[in-house]
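Only one chain is given next, in structure tokens, and it is the form predicted on its own.
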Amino acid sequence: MKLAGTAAPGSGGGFSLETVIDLERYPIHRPDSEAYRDTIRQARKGLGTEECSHLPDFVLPAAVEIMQDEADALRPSAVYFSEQHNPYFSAVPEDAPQWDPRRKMGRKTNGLVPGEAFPRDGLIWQLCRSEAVKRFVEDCLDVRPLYFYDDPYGCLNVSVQSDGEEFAWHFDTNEFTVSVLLQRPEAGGLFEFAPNIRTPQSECYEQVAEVVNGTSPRTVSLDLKPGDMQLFKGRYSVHRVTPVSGPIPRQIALLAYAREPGMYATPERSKQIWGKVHPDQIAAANRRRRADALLD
């Protein structure tokens, strides 16, 4: 299927964004009305408040349908992962009670299609690339300026769960991620999360506890749509993606975007990550192009 005044796989045709994303509802092509601005007071209302931005129908179904069939292609092209994990990613301290939520392990089963793998010709690859959706993620999030990822495995991914597949209660590293899903499994595949459940002074292990023990009258469902755009900052808000059900595979885009020009991923992470290092991560740690001095 191919959209018109789209690129469509192979053809090195252009991006249009009216055939991809809902202008009328999302009018990203015209930053300076009144209508954008309103969007963009909604989207922030969200995110200072829940620290998450749901942003429904955000791209055509049309245009969803192909990104599908891209993302169907690319599996094969897919690092798995199976881990055990506490929401910190961390060892759990000798001296923890036994409720302490350190001691709570999940799992994160999934798969990820690395940057590489994207036709550059292709829908995700262009939407992920789109100058106007950076602009408008920049304002939504109130964050700019933003740059494109240059990481060659990290720049855009499809995470892939298929079925009993599942994401553990977590805190994330990153300031904010921004999603797309692509594909909505049978059943299952939630996306909960419990906004603001920590802060920069302190862990409330007992409050983060009631949230991954299903106690916690703090947890927010979200049941994404193909299509819908997510904007989430999840430093201080735990989340999770529940147990994938069915033979559909949940398959979500992830847009990856940089406070800094130039950013790569350091050899040491990626060889963790893809099991592999790119000659570019090995330039750019020579160059110590780093956005800050942490471990990741």
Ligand SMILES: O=C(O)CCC(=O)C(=O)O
Given for the second form:
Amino acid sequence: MKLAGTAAPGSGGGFSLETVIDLERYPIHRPDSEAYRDTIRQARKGLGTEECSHLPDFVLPAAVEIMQDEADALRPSAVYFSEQHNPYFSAVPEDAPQWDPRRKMGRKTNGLVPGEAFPRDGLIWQLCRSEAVKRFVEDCLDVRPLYFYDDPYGCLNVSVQSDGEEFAWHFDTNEFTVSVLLQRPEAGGLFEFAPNIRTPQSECYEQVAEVVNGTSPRTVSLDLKPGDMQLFKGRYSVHRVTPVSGPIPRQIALLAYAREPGMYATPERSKQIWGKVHPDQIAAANRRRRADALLD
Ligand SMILES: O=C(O)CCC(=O)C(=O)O
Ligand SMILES: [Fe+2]
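With the form predicted on its own done, generate the form predicted in complex with the ligand in the same format.
Below: every chain and molecule of the assembly, starting with the one above.
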């Protein structure tokens, strides 16, 4: 499908904000407007109290359709993951009591499209690399400046989850996640989270145990729709994606930004995640080593 005023993926560019983002509702092109300030206030409120900000219909339906086609075309390049983990991605301590959430094992299963696979003139890539979107994300998170994440694999991903696949309860190590749902499954694939369930001072294991055992009144369930943007701080909110059900896979774009310029994954980490190392990651690691070591 072709979108008026927007070049089709692969046809050589032409990203225009007004054909991709609902600028009436989210006037990210007019940061001085009252409407913009209102949106930011709302987003910050959510991120402050819930650690989550849900922006329904951020991407317009026609643009979502193109992004879905792009994501479908990229599925063959997805790297497939399936691992058992507890909410902390840690080993289970032998002396942990039976009820301890560190004993709660679950499964993460998904296909992840690496950043390098995205056509640079496609809408998903252009959305992620839009200066206006980055400024909006900076304002919502109240973090400035942010930089585009340079890592060739981690800079932008689409996570694909098919029938029966899930991402069990966990905390994130990264400070924040920006996502746009591209395709909603027939059932399941809900994003569930318990806001501020732990603090920098305390793991609050009893409260986390209630969440992962399904008895906590603090659990929130978000049924994202295609085109919805979500900004999420998952460091203190345990969260999960419930098992997807039915023939339509859940597809979500994960947009990555960094606190510092020139950020890359370490070669070790990349090998762990993607099973391969990129020359740019090695060059970045060498630069870091040279900056740190005094002898060369
Ligand atoms: O797929 C999602 O909506 C969330 C994924 C997630 O929690 C993560 O990547 O850490
Ligand atoms: Fe997460």
